[in-house]
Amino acid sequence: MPEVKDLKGKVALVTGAGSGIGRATAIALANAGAAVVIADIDDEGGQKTLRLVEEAGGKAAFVHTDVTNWEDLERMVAFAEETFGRLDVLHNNAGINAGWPPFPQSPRERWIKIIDVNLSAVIGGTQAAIPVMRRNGGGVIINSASLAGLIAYSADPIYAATKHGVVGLTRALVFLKDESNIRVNCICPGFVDTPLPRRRLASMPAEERGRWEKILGQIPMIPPSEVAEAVLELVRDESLAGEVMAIQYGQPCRLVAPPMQAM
């Protein structure tokens, strides 16, 4: 593995950085020396992350971003370049789940929004970042997928579909490393201790919520800081491109090979 380098002089942009994995990653990137752009639709959460970074001595800026809005995606990338002069790292992290009821009972507008946030925004954010990274001589894009993108996750089929899409996109963009010195990788964590599962619980009727609280109470949650460390590993290791990293509680992170190779 190539020597680990610090990120001094680098600029990172994290979507969904107002809480959870995004906040932990923004803080970790700043602690590693990067200037960090915190992007989120949640202004209060984003400003809190900004304060946490600055209180720890890091450099950061916040930009209000609705990742389902193409103009916002372009604006957040332009903001990063205008504020800090470049863009070296993009963490496409913003994500939501389906809430209740699950597919096929869920309303069409809800699952369309999940696709917009979890998959379309990753595609759009990547497309917006590539020209800026090319001007800088390269960069790294880390996408947040999920263990649900590697297995048959029947509890939330549309969420699983979007995360399978993120995994597929990541692997398909491996050509960018040779073409533009841009490495695209993704993380696939299991259950992480973030607001996301709690929001899904809150949307359930009482009886179903009780059942899922019991299930989740038996599943150890991954601390967001551990996921952030995996993101940093993918950022720092210059040999990794088109890779998918599984993150499970109590186990070493591991790269997951595609189920088959094209002939």
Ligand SMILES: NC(=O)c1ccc[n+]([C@@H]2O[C@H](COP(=O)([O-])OP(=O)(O)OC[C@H]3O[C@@H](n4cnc5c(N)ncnc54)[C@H](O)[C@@H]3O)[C@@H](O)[C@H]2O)c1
Contents of the next structure:
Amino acid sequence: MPEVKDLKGKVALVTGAGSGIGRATAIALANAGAAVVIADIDDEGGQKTLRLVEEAGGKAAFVHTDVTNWEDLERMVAFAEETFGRLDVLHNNAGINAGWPPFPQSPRERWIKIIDVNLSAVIGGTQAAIPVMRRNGGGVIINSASLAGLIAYSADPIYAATKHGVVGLTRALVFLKDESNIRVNCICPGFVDTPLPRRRLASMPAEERGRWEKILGQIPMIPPSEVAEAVLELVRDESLAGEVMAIQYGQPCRLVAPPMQAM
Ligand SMILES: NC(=O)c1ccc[n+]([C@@H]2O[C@H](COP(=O)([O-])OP(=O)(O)OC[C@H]3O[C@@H](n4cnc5c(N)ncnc54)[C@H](O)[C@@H]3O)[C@@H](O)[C@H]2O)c1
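Right, the form predicted on its own is done, so what does the form predicted in complex with the named molecule look like?
Below, the chain from earlier opens the complete complex, with every other chain and molecule after it.
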């Protein structure tokens, strides 16, 4: 089936686009006609995504970015505007999980780093992008949260805390739609077939690693391309703002309402 080029003329920026979900989203956005800025701390991974987009006939550029560095966040947004003239879509996607040992044994620096990458950078990327999007008359921001942002994910409590934070931020920014025509939504996937779920295995003692390899081997993983399609749905559907989309293996994506209302 030919790709729908409905995002032609749009400019999208994806953080953590050098691997996994970010790479799949960058490719899907480019296939839909958008010019894509690939931002990642990993130059090799970022360049690989750039090659994949260009080989498929898409338009993209790579910018080295550490999302925990405020100047880098401002620079990546400025780079998008300088390179392609505007910014319509931001996917705050870069993320990490815990190494070993888990919380509460984990050293303080490790859990602070997780908060910096998974939550502070989403806040910072959003803050950097808003003035540029306002100049364009609006835009869409998609945040990568997780199913761990909706459930009691005891395997990695700090990761869960950051993803609950991303869900809360996304819902609370619903006002930006009326105020600035900026729609903020997030995705909450279960386990996705990317390097991330296995990254923490490397730091585990052999016995624990064996246990986790067995667990992960039994979990059906969502293909990253399916997550990318969900991101594009949130980008395209102009009625969606402040929404949280759960993505689970073998099930249709669904919007998750907040557990309660204020009154
Ligand atoms: N894979 C899963 O099972 C899963 C499930 C739910 C949510 N998520 C979330 O989706 C997002 C993407 O995860 P993924 O599975 O594609 O992981 P991944 O490890 O394949 O890719 C993450 C990318 O982020 C980049 N990154 C890490 N720290 C960075 C930093 N400081 N600055 C810039 N880039 C940085 C990495 O270099 C990498 O390219 C994350 O936010 C993750 O929490 C993943």
